[in-house]
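Okay, so here's just one chain, in C-alpha cells, the form predicted on its own.
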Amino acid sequence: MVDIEQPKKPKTTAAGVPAVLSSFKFGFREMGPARTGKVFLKMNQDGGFDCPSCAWPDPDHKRKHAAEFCENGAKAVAWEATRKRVPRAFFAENSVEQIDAISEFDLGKLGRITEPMLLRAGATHYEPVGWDEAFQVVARHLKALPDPNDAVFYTSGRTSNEAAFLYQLFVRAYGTNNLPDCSNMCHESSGTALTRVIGSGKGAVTLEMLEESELIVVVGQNPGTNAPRMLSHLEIAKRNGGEIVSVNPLPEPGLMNFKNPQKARGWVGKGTELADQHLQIRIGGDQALFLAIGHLLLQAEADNPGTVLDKAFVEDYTSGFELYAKHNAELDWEAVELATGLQRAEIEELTQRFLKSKATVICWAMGLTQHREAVATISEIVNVLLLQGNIGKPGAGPCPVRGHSNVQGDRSMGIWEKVPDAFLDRLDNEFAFTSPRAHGIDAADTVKRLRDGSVRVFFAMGGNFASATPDTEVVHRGLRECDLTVHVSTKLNRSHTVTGREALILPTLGRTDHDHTAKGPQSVTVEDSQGAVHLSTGNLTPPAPELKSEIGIVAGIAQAVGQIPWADFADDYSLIRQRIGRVADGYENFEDRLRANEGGFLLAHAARDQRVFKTSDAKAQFSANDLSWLPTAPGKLLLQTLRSHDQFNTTIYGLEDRYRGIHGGREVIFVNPEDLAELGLNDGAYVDIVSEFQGVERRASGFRLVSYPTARGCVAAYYPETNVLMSADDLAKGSNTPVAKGLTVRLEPVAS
C-alpha cells in the first residue's frame, strides 16, 4: 500500500492562473525556459506542430491565440520534449526484470530513448543494435510465420496520417488485416452507432457550430482535464446566449466555473459559470435518461401538435420514426429513476431546455462509450437529436469528443481490422497487389488470442498495450509467450518490460522534433476530432541523430521484408499524401488542398453538410432500444475508471489530481460519504477492490478510500491501475469495446 496524503477539498473552478503556472512548471522542469518558450509558441500554430495530446480542433488562423494550448497539452509536450535521455548504460546496468519493477510514472521520467534496443532470446538485458539489424530481426520473424494472421499490428492514436497509411499498407501487403488500435478501446461505440444511424462514424459538428448552439449537453465527459481547450469554446457559446448542461456521476470543476487563461477575466475575474444544470446520473443510466427525454418530447408534441418535432425533417430525411414513437409511447418512470438515480423533475427540467432550443449539440466521451449498452445509448442520443432536426444545420448535431491526437485520422487512413472492401479495392489498384479480405482482430480479440497463446509476433506503433488493455495479468502472460514483441516509442513504458522471447524497442521522432530527410525538411498531417486536417512540423533538434521517424521505421521494415519499393516514401512525405489522395475517402487531391490552405482544410461530411445519410436506406435511422440498466445487490457498487489531472491515457505526468484534491499517489477510490457510512467504512481506510463478472473475481489491492460527492452507489478510480478488474470477455454490445464503466465491485477492508 502507498500512503496517500490527506485529500483536500475538490475544486469548483478550472484553469485560470493555477493552470498557467502548472504548464510552465512542467515545461521549465523538463525542457528549461528557452526550450519551453520555443515549443509552447509553436504548439497548434500554423507552421508549427500539432499537440500530441487530445484531438480537440484548432480555431482557424484568424482566431488562434498566441498560446493555443492547454495545461494537459503543455504536460504532454514537456514529457516528449524533455532534455533527459536514457543512455545505453541504463540498459546495461538494469535487467528487464529490474526495469519492470520501476513504476509507470518513474519509467516516463527517465527520458527519451535514443537508439534501437534489442533483447535477444535468452538474454536478461536489452543491448543497443543498429537499425539494419533491427529491421532484419523483424523481417526474420515475420517471414518465418506460417500464417500472416499469427502477427498483430497495434496502432496508437498519436501516429500521423502518413505513418498510419504506410503502416496499414505494409501490414496488408504482408497479408493480414490484424490492425487493432486504441479506438477499439475508447470510441469504437461512437463509430458503430453513428455509422449505422447517420452513415458516418465521425461527429457532425464543427467548432463554429458548437459556438452558435443554443443548448449543449455534455454527457460522460470531463473537459476540464481531458480536453481543456473545449472550455474556451463552451464559454463562447455561453456568452452567445447558449445553455450548457452537464451529465456526469462526478461533479467536474471545468463545467462548473471556467477561468479562461487567455482572457484577463480568467486571471483577475470570477470566471464563467458554464453549466446551467448538472445531472448527477448513476453509472449506466444514460440510456434511460435519453429514452425519457425522447418520451417527453413525443408527449409534448402530442399535447401541442406541430410545435415540438421537426416533422418536415423527420418525414424527408429519416426512417423508423413510427416504430420508435410506438416503442417509446409508454415509459416505466420508476425504472428510469432507479436507472438514472435522478428525480423525474430533473429530467423534465432538461427536457424543457430541449423544447426551448432551436439548435442543440450533444457531446460525449468515454463516460458513454465504455458501457455494455454504449451503442444503444448513443443511438438514443441521436434519436433525440433527430426528433427536432438537430443535425445538418447550424449549431446542432452529435459531437463525440475523441481523446488521442490523430485517432480519427488513423481510421481514415485504413487503420481498422474491418476496413470496407471499397478502400481495399482502391489500395490494391494503387499499389498493384491483392489485400486480404478476411476481417482481422480488434484490441479485445487480440487480448483473447494472447490468452490462448496464438499470437507469435506483436508489433506496436506507439501506445502502451500492456497497460491499456483489460485482464492485465492475461495480457502480460500472452505477450511473454510471443516469439517477438516490437514497440515503436519515444520513451519507456510498461510494454517494454513485458517482452516476448525476443524484443525490440525502436525509438522514433516525436511531434516536436524536426524531421529532415534526404529530400529536405518534412511535415506530417493529422485529422482532429471534428474532421479538420492540417500540417504538423516539429521545430526541435531530435534527441539523437540516429532517430528515425515512424515513416522511416515502417519503410525500413517493409524493405527488409521485401515488399513494394519504399525508399522514396521515407524521403518525401508528399509522395505518401499523393497516394492517400487516391485511396482514402475525403482526401482527394490531398497534397494540393493542403498546400492551398495554410491552416489545413475541413473534410466533407455528408450528413453535416448536406443532410445526406449514407446508411442502408439513405435515411437517418431512428432505432428502438429496450431500457437496460445496472441494478446492484446490497453491498455492491458500480465502478467507473477515469484519468487523474496529471495523466493522459496511460501516461502519468505526476501524482497530483488537484481538481479532485488528491496529492502524492494514485491508488485511491472515490466513494459517496453516505455509501461509506452504509458499508461501515471510514474515509482514509484502505480496501481491496474486487470485481465480479461471470462468476470470476478480480482484485486490485490497497486503495485508499476518499469520501467524495459522486453519485450514490457509484465509485471511481484511476486507470490503468484498475484495468486488472476488467474482463476481456466483458464487452460493449456491437462495438466490442472493453467495459470500463459500470463494473460491479465490492470493497474489502485491508487489515491494518
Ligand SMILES: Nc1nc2c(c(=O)[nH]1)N[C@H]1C(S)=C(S)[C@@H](COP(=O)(O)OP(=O)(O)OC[C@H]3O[C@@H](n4cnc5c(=O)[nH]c(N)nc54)[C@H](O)[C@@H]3O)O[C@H]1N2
Second form
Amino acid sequence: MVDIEQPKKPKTTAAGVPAVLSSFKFGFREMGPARTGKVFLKMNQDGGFDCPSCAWPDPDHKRKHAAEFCENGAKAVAWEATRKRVPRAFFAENSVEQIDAISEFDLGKLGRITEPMLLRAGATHYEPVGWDEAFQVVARHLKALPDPNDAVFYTSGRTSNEAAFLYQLFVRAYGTNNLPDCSNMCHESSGTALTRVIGSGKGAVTLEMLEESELIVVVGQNPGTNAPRMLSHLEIAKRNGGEIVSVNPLPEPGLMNFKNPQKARGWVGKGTELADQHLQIRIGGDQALFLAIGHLLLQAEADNPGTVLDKAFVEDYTSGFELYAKHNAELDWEAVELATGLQRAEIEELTQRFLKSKATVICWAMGLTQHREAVATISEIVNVLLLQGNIGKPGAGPCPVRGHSNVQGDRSMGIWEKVPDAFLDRLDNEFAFTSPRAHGIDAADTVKRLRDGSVRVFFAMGGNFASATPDTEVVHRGLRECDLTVHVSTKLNRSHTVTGREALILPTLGRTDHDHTAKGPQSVTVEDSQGAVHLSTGNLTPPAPELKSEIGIVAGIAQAVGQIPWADFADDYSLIRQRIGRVADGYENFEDRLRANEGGFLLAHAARDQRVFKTSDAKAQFSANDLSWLPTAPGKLLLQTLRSHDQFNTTIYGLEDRYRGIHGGREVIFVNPEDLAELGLNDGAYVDIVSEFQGVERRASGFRLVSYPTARGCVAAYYPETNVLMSADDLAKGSNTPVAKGLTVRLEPVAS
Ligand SMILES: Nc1nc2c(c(=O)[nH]1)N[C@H]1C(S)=C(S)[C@@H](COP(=O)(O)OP(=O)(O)OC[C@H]3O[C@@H](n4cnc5c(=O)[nH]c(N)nc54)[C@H](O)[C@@H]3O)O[C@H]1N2
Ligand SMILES: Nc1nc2c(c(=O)[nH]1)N[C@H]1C(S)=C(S)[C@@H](COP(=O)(O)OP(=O)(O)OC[C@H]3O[C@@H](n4cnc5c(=O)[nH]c(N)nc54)[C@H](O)[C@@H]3O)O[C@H]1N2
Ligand SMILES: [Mo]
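Previous: the form predicted on its own; requested now: the form predicted in complex with the ligand:
After this comes the whole thing, all chains and molecules, with the earlier chain placed first.
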C-alpha cells in the first residue's frame, strides 16, 4: 500500500499559469529546452503535426492562437518526443517477468522503443530481431490458423487514416472482420444511439456552431482535463452571451472557472466563471433528468401553445413525436428525484434555460456512454434537442466529444467489426478481392473469447488492451494463452509483458516524428471530433533511423502474408489516399480536396448541413425509453472509474491530480463526507473496494479514502487500477460498451 499525501483542497480554477508551467516542466524533463520549443511551436499549426492527445478540433486559420496547445496536449507530446530510449541491454538484463513487475507509470518513463523485439516460445527474455524476420513470424502464425477468425486485430485511436485504411484492408484480405477498437469502450453508445435516431453516429456541431450557441449543456464530461482546448471555445460562447451548464456528480474545476492560458487576462485576471448552473447529478441519473426536461418542455408548450416547440421542424423532419409525448405525459417525480439526486427546482431552473435558448448544444463524453443504459440516455438527450429543433442550425446540436485524437477517422477508414456492406463492396471493387461479410468481434466479445481461450493470434495497432479492458485477470489469462501476441507501439506498457507463447513488440514512429520514405517526406491525415480532416506532419528526428511508420509495418506484414502488392503504398501515402477516396464515405476525391484546401477540409454531415436524416424512415426519430436508473441498497455505493489530470488513459504521466488536490499516488477513492460519516469511515483511512455483479465479487485493495464533494452515494476512483472491478459481462445495452461508470460497490476497511 502506498502512503498517499494528505490531499489538498480541490482547485476551483483550471488552466491559467500553473498549467503553462506544468507543460514546460514536463517538456524540459522529457525533451530538454531546445526540443521543447521546437515541438510546442509546431503543435496544431498548419504544416505541423496534429496533437496526439484528444480529438478536440483545431480552430481554422482565422481563429488560431499562436500556440494552440494545452497542458495535457503538451504532456502527450513530451511523452512521445522524449529523448529517453529503451536500450537492447534493458531486455537482455530483465526477463519478461521482471518487466511485468514494473508499474505502468515506470514502464512509460523508460522511453521510446527503437527496434523490433521477439519473445520466442519458451524464452524468458525478449531479444532483438530484424524487421523481415518479425514480419515472417506474424505471417507464419497467421497462415497456420485454420480459420482467420481465430485472430483478432485491435486498434487504438491514434492511428492515422492512411495506416488505419491499410490495416483494415490487410485484415479483410486476410479473411476476418475481427477489428475491435478502443471506440467499442468509448463512444460506441453515442454512435449506436445517434445512428439510430439521426442517421449519423458523428457529432453534428462544428466549432463555429458551438461558439454561437445560446446554451451549452456539458454532461458527463471533464473537459478541463480531457479536452482542455474545449474550454477556450466555451469561453468564447460565454463571451458571446451563451450560458453553460454542467451536469456532473463532481464539481470539475475546468467547468467551474477557467483561466485561458492563451490570453493575457488568463494570466493575471480572475478567470471566467464558465458554468451558470451545476447540477450535481447522481451517477446514472441522466436519463431521468432528460426525461424530466422533455416533460417540462411539453408542459410549457401545453400551457402556452406555439411558444416552446419548433412545430415546423417536428412536423417536417421528425417521426415518433406522438408516441414520445404520450409516453412522457406522466412523470414520476419521486423516481426522478431519487434517480438524479436533484431537487425538482434545479431541473425546473435548467428547463427555463432551455426555454429561453434559441440554439442549444448538448456535449457529452464517458459519463454518459459507459453506462448500461447509455444508448437510451443519449436517445433521451436527442428527444429534448428535437423538441426545439436544435439540430442542423447555427449554435445547436448533439456534440459527443470523442476521446483519442483519430478515433473517429479510424472508423471512417473501416476500423469497425461491423462496417456496413456498402463499404465492403467498394473495398472489394477497388482491390479485386472478396472481403468477409460476417461481422467480426468487438472489444467486449474479444474479452469473452479470451476468457474461452479461443483467440490464437492477438494483434494490436497501438493501445494497451491488457490494461484498458474490464476483468483484468480474465484478459491477462486469455492473452497468455494466445500462440502469438503482437503490439505495434511507441513505448512499453502492460500489454508487452502479458504475452502469448510468442510475442512481438514492433516499435513505430509517432505523430511528432519526421516520416521519410524512399519517395521523400510523408504526411498523414486525421479526422477530429467534429469531422474536420487535415494533414499532420511530424518534424522531429525519429528515435532510431530504422523505425518504421505504422504504414510501413502493415505493408511489411501484408507482403509477408502475401496479398495485394503493398510496397508502393509504404513509400507514397498519397497513393493510399487515392484509394481511400474511392472507398470511405465522405472522403471522395480525398487527395485533391486536401491539396485544394491547404491541408484540411470539413466532412459533410447530412443532419448538420441539410437536416437530412439517414435513418430507417428518413426522419429524425423521437424515441420512447423506459426510465432506468441505478438504485442502491444501504451500505452500497455507485463507483465511477475516471481519469486523473496526469494520465492519458492507461499512460500515467505522473502521480498527481492537481485539480482534485491529489499528490503522490493514485490509489484513492473519492467519497462524500456524509457517506463517510454514515458508513463509519474516516478520511485518510484505507479500504478495499469490492464490486458486486451477478453474485460475483471482485476486489481492488488498499485505496485511501478522500473526503470529497461528490454527489451523495457516488464514489470515484481512477482507471485503469479499478478495471479489476469490472465484469466482462457487464455491458451497455445495444452498444456492448463495458460498464465503467455506475458499478455497485462496498468499501471494506483494511486493518492497519
Ligand atoms: N489528458 C487526457 N485527455 C484525454 C484522455 C486522458 O486520459 N487524458 N482520454 C481521452 C479519451 S480516450 C476519452 S474517451 C476522453 C474522456 O473524457 P471524459 O469523459 O471527460 O473522461 P472521464 O475521466 O472518464 O470523465 C468522466 C466524467 O463524467 C462524469 N460522470 C461520471 N458518471 C457520470 C454520470 O452518471 N452522469 C454524469 N452526468 N456525469 C458522470 C465524471 O464525474 C467525469 O467528470 O478524454 C480524452 N482525452
Ligand atoms: N475502467 C475504465 N476503463 C476504460 C475507460 C474508463 O473510463 N474506465 N475508458 C475506455 C476508453 S474511453 C478508451 S478510449 C480505452 C483506451 O484504450 P487504449 O487505446 O487501448 O489505451 P491507451 O492507454 O490509450 O494506449 C496507450 C498505448 O498506445 C501506444 N501508443 C501511443 N501512441 C502511439 C502511436 O502513435 N502508435 C502506436 N501504434 N501506438 C501508440 C503506447 O504504447 C501506449 O502505451 O480504455 C477504455 N477503458
Ligand atoms: Mo476513449
